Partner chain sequence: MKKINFFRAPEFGVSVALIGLFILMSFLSPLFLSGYNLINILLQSSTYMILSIGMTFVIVTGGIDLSVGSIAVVSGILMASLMKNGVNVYLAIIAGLIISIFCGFINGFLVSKISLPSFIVTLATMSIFQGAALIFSGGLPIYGFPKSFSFLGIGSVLSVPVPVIIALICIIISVFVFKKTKIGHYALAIGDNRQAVKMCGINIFKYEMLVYMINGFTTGIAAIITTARLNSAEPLGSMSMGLDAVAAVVMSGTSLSGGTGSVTGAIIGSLLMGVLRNGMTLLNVQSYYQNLIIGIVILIAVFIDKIRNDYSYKK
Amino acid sequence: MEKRTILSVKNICKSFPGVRALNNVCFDLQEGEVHALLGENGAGKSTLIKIIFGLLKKDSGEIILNGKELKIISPLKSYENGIALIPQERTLLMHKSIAENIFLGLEPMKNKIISKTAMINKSSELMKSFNMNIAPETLVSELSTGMQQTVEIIRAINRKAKIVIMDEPTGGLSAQEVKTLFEVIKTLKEKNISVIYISHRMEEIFEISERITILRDGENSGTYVTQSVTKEKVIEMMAGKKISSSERKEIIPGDKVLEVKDLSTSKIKNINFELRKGEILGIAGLLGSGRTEIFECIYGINRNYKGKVFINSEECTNPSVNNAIKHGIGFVTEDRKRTGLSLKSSVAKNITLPMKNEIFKRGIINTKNMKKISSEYSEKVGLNTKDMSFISGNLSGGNQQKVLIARWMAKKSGILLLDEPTVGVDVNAKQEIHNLIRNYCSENNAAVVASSDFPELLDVCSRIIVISEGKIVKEFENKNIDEKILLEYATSAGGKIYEEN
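Stick to the form predicted in complex with the partner chain and return the structure of that chain only.
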């Protein structure tokens, strides 16, 4: 049976000064459908949904909802029309309860007083339909990221939303939470609500969506029924060209540069591994498995650990960030915006931030050196700007990540610690970053890459250890293994499943 089209977007054009963001883009959404919107960073996905939701004005084209053209579009109108946007960042009141959040702006009144009982009863009803079995009085700040997202979705449903737009909904969610989210999306489908789903993660899109629309450089690149296409085809449509993955070279590991012995904290137990020159070691683990914790110990952020860390066969007796950097360790953190980049500062400043004597002479900055060093390394990592005074916050995610990698390359760190190096980065930039790490390590350096993106680890690493609940459960040479095996071990609850058998 042909489903009814609820929303159709026709020939939308939008220009920003100097850039044509959207050019005659068309898109349609059927009732009860999950429609994935795909494209690289800058392809126009965000612009399109912002136009649909009314955060931006279109230059031309029309948006038709239920057969009627929408003349005036604003976020307020969109809510009235039953369109809700679930943005990447949470928009909940953290210190209010779930019920209060769900009913924000629509508080049920009884004699001009907010009726808490009505609010709580209705919330609990809605929450039950989404399998959320906690008290509606719970404060939102006590919930996990995934649950907060569900609350946000429930709020949209409570506002009678017929179309829910989700912008990168799985960023920052654990594997378990992603599963729950998919359950929620299925519930939405049952309620005949349509979902526009934006994501970079190919696996998810193939699991959850019915149709895929791909944008490239602000133009339609195609709409397909998900089952009728392959991942390779989709990637090709997004990039407009085949992405070549440079062959993994056989490496002969050199001297031991990093050794971790019986490392334990409250979150990790007896972690042992070593890293040799030229090697790229992968740490496969899900969110909360303890991978970041290991890095924090090596980097000297967490000093209260048991066990020993050896850098270049020398024991770290006084762990601190400063000492770690001195011994040639560079840490690219998971959250580039929070712990990585100074967003308001220039590219040059960000690349040279950990430098001391290289750019300072008796406490005075040598601007020339700063420029020279940053130009050299930003070229090496293939940054898309040559202007070293460019403000880092205006770079795309992939380029921001390259700046951070350039930082440690410029500092000549022989050991790179990379935590989720390509999170929120488009396919092309991802490949470039992988090549970058590989090339750097082939120049007598070494790296440890921690990731929950297992195909990534299979792509770059020579050896992979899997951790689960703070314990190493398995070590693999990267030969003849696949994602499934890694996932199986990563979800083995600290190896308990295997111990039982």
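Positions refer to the first chain, counted from 1. Values in this document were obtained by computation on a predicted structure and should not be read as measured data. Rigid core (definition): largest C-alpha set, two forms, superposition within 1.5 Å. What changes on going to the form predicted on its own:
So the form predicted in complex with the partner chain is up there; where is the form predicted on its own?
Only one chain is given; partner chains and other molecules are left out.
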């Protein structure tokens, strides 16, 4: 039985100064389906959903809901019409309880006073339908990222939403939280609620969606029944070309460049590993496993650790960020916008940020040298702009990540630490970043890649260590192993289920 179309988007056009963001885009959503919206960064996905929800005004075209054209579109009208948006960034009030967030703006009243009892009882009922077994009075700030997202979804359902738009909903979630989210989405489908699902993760798209619409350069590239296409075909349609990847070559390790001995903090225990020239070492672990803490100790952000760190056989007795940089270590953090880039600064300033000796002359910035260095390395990483004065915050996620890699290449860093290097970037940019890491290490450098994206580690690393609950539970040569094996160890409660090994 064919499903009823609940939402139709016809010939939507939208332009910004100098940019045609959407050109005659068409999209339709059926009742009770999960419809994936795919495209590279800058393809127009975010612009389209903002127009549907009313955050942006279309230049032309029609939006038809339940057979009637929507003449006035705004976030308030969208909620009234049963359309809710779950953005990438949480919109919850952290200092309020779950119940208060669910009923924000819809508080039940009794004698002109908010009825907390009614609010808590109704919240409890809604939460149970989503298998969320926790007190409604709990503060949102005490919840995990995954639970906070579930609260956002429940709030949308409480507003009688029949269409839920999810923009990169699994960013920052652990594997278990992703599994829980998919159960929540299954519950939405059972309630005949439709979902527009945006993600760069192909595995998710093929697991959760029924249909896929692909955008490329602001235009429709096709709509497909998910089971009728391959991942390779989808990627090709997104990029407009076949994406080729460099083969993972057999590594002949060189001299030892990094050694960590018995590294311990409040979150990690007795971490031991070494890294040699030419190697790409992977650290596989879920959110909160201790991956980032290891990098923060090596890079000198966290100086309060036990154990020893050796760089090129020299012990780091005075750990600091400046000393790490002097010893040839570069760090690409997991949150490029908050701790990686100066978003309001130019590409040139971001690339040359740690290069005081190369850029300053007698206390004055040598702008000619800055432009020369940044231009050279932006070209090496394939940045999509030749304008070094371009503001970094206006670049796509993939190009922002390339700026950070260019920074450490320009600094001639011999060791690169990359924490979740492709989070929030499209599949084309992801492959380009992988190739950059491979090429970087082929030039007698070395890298450590920490990620919860296990296929990424299997694609790019020569050796992988698995961390669970702050401990290394297993080390693998990247031969004859798969994602399932890594996940089993990463969720093994510190390796306890593998003690017999």
